[in-house]
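Take a look at this one chain, the form predicted on its own, written out in structure tokens.
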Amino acid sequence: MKKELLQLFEQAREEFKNTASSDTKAQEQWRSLYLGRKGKISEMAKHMKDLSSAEKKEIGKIFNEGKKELEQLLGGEVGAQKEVAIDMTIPGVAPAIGHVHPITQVMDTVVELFVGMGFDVAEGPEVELSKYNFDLLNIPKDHPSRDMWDTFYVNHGSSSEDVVMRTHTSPVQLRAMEDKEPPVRLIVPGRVFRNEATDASHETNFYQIEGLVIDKGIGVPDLVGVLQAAMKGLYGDDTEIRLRPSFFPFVEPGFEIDVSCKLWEAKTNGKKWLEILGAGMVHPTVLKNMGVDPNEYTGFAFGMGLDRLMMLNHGVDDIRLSYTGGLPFVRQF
């Protein structure tokens, strides 16, 4: 076996010498043939179990030294190739990086617009107490929005306090007013949750942005002026808005706000109005719950869906695309 082993090592050395240094495929084949887990050297080593103790000592030394020599041959050649192949003066390849999601882009634009009008930004928890999400906003326990089909309730142990995934960003207004006194101007962006059947225009989670203004002498004309300025800032000076009476428990009176702009007309072949906001004068009960005297102060609130704004801006026709995590979608924006 000693003679066969020495011949095998010599054969391996000769074949390696005849392998071009630039032929990495041939070198890998040589490595697999001789040094691989099922290579010739490993196969021959299996026969060492049949040798005597003295032969094992002699053959084992030859085996270890020969294998180490072959590994050094291969390692030195690969190292030399790497040294030649790397040119440190060549600019590196920049790693791929992400960018801001289209919904976040719209959110940042709207927030910047209202901050420029003197609004402060407020944030709050997405997992909310029912008293903030419903009770203090004049939404009683028998209101339809508190039904299990509309609200995600959180199982949190034995406490009698209902905990929900917030269904709107309005609870943040109440939390913010615990540390503030009028006059206030707040803008509240964030994610909300509804237990809805999903389709092209509905999702179980989406983004809203709400505004709150409280001061002495605030009226509907102030609400109209702020929203007109905001919509013109978003869609151009020729943008118009109109108010339609509507009902929301936390405002009185309440309105649906429609917007007419060139972007919408171009996308719909001349359709003039798009419903985009809900708004109204803050209900006196809600003002009281905020610790504000409704006989001294009045205010207005408004809210809009950021997903819908993004879809309008970019011509997206399915709200669910924003939440698939698909790179082909987000890379378009």
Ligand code: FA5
Given for the second form:
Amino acid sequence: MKKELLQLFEQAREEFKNTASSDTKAQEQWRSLYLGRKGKISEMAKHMKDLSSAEKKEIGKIFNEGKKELEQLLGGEVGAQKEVAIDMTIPGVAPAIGHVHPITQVMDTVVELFVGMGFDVAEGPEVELSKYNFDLLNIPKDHPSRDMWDTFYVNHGSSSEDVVMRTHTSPVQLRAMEDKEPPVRLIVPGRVFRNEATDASHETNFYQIEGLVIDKGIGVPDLVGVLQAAMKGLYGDDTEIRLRPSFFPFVEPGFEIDVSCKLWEAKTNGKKWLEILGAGMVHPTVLKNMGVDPNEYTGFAFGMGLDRLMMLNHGVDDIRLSYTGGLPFVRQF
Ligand code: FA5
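For comparison with the form predicted on its own, provide the form predicted together with the named molecule.
In what comes next, the whole complex appears, and the chain from above leads the way.
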């Protein structure tokens, strides 16, 4: 068998020499004839089992060395890999799987927190009628308070109604109440748009989460209690909030609410307060526009900037990074 094996290797070498290196088809035929699974070398290997153990040792060595040499003729590793390439037991290459964007992560956490306090989730359209974005929220046309929101108007042809990219999530308060009766506890996450100059903390496209609670006997302490619980849930038990008087046409009284937590203090070298939301008691006119009797029911509402929460959570110092679509940014979270 030794002689036959050596002859076979010699024959394979000779034949390979006569194959042009550019003729890949001929090379593949040669590989299949000698090195293939049913090739001449594999066939001869089947007779190894009939040999004595001393012969097996000697012939096995010649066999392995010869086979390796032939594989190297094909380009060493490349030749060897051709056999490996059909090994069905090799684990596949795992496809790259993305993950949830950091702003969506914050949104999910906040929604979960409020759902835990008994709130339902509502949604509304991003392209909105001016009626919901402004009029029903006690912001009449031509009233200076409309200028608080730099609005993108949508050119939509024939209809006489103004159509806007919603400037806040507040219009969903009105939409949601079209088919609801108090008591309600709603949370509205969503994307909003403003035609404003961008900087490190302002984008033209950003995310808010709206809250609306209407019931009998609701007052400012309820607003404070719910928001304090939410902020403690997000940033720990030693988190504080503070209310500053502010004006929003759809609430009375209205507040800006700042949060103070260890995370923010550490990030800003001791700066205490970060503004994150607007809030207040729902204005009686807005309650009427919802079909709710303001003499019977009262309520509170708030609108929180989710981008700012994400920036606080991760120490991101420029909001614009969130919207670059850049993988180096997104992969950090
Ligand atoms: C509003 O949008 C009101 N609708 C909030 C509200 C709801 C008040 C219900 C009362 C009752 P404001 O314009 O302040 O308010 O925006 C709310 C939050 O959105 C801000 O505190 C801030 O966190 C965030 N925000 C506002 N403008 C931008 C911007 N350009 N880029 C990123 N975040 C912003």
